[in-house]
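Taking the form predicted alone, here's one chain by itself in structure tokens.
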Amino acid sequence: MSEPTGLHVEIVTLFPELFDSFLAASLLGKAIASGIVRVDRTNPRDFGLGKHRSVDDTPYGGGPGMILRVEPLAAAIDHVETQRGRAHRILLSPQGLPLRQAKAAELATRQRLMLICGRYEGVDERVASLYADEILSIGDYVLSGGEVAAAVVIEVVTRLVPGVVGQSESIEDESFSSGRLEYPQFTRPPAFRGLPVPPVLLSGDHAEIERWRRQEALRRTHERRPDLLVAHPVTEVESRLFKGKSVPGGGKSG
């Protein structure tokens, strides 16, 4: 398979088969088929120790569960980069920095990413110290392994690669792209079980539709994710949209 024109993702995982249907479906599957995105999987068990290809052991100091050993993971990473070149290495862990849209946009500009998936009770800390360029988390909860987290990273990042999503405007308007949740969306029928589509969306007045969408994006952000308004305060343009009414998260507009 030739190198992609967009992004090459390497996954280091004990369960490469978990990605089969995910990588074959929808926009990502099309992007892989067209060569915009390439994804390769490497199993550390192929570099396991002894005749049983062991990849884990009990933790020093005691404790429950098993810890992934550093040697098989290191050998897998070294093998990948010897074969295909250095990648930006990401260890997936609930102890990492949270994945945000801005980080996804940054990662989408890179040519090669490596996603290192943990399993069991964790990964030997020397994997993070010696190999990880950064550690990312997809949320404040614990998974059985890093494979689901890797799928999330791939989904979030690859759709920002040019050519993966057909209309760039659809990406620009999405939640978190501008520090706001996306406005409500409607399609046919114009009414369903007593709930009509907002009349402004049927008016054909594009200026009023744009005003309504920005108002609703701000209102929804205030109701559901007020923390975003702290990081991205209400702008003067947004204040003017409310014409003297109370601005969600921003007091009265002028």
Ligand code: ADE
The other form holds:
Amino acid sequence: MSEPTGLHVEIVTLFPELFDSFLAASLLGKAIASGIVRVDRTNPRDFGLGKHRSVDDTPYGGGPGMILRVEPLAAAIDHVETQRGRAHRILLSPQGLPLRQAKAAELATRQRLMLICGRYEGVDERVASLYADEILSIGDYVLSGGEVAAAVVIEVVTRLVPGVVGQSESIEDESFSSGRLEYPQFTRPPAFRGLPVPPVLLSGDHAEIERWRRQEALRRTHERRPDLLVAHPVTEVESRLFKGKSVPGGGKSG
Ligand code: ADE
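To test you: the structure above is the form predicted alone. What is the structure of the form predicted in complex with this ligand?
Okay, now the whole complex, with that chain kicking things off.
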């Protein structure tokens, strides 16, 4: 018996090999090697129909392309859960709710996630009706399948599992957790092609650096993603940081 892991992800995909290097590299590779994260892949093709293990068919009512059939997907999901237990099942589809940081944080608290990847022109609707606990989209564009979307979900969620990313502050500081884009970051050299690092960052004055960073985060959010300011309005603390200056995105300036 292996040790209980922080997060166990089940991927149901016709292209399990697409995940090979993604799961082996960098932080995720280390988290899997150390057992904090476990990922299993199951191919619905192994549950395909007939001699050719068919997984798709033409759409009822006509129209272009092929539709993933419900039976091989259902059999793959049932098999996984009979072997390893019920998982929170997510169908990846452009029809789903958009994935956001808050959703990722919620998913990171689960023990078992199942990511069900579609392919072809679509997936028989009964997969969503009978199996999906939720449907997630990674953005308003159409991928050729759910695999890249599943990789995105895995990366976003596993980063939040304790022990996967070194310093938890580096997660808390990041874009979106607070509804703000991240402040600009610099490392050596102090000047490059005429562009210097903002002097405050070299000042050693930590209070002033913190203040500058929060100002820049707010400025950037206002310029690039004003929609975030609607959901997360300028706070009292932020408006105090901007005392005497105009606050991007409105709000009070003390
Ligand atoms: N499958 C195809 N396009 C997708 C998207 N945008 N998000 C999630 N799954 C998808």
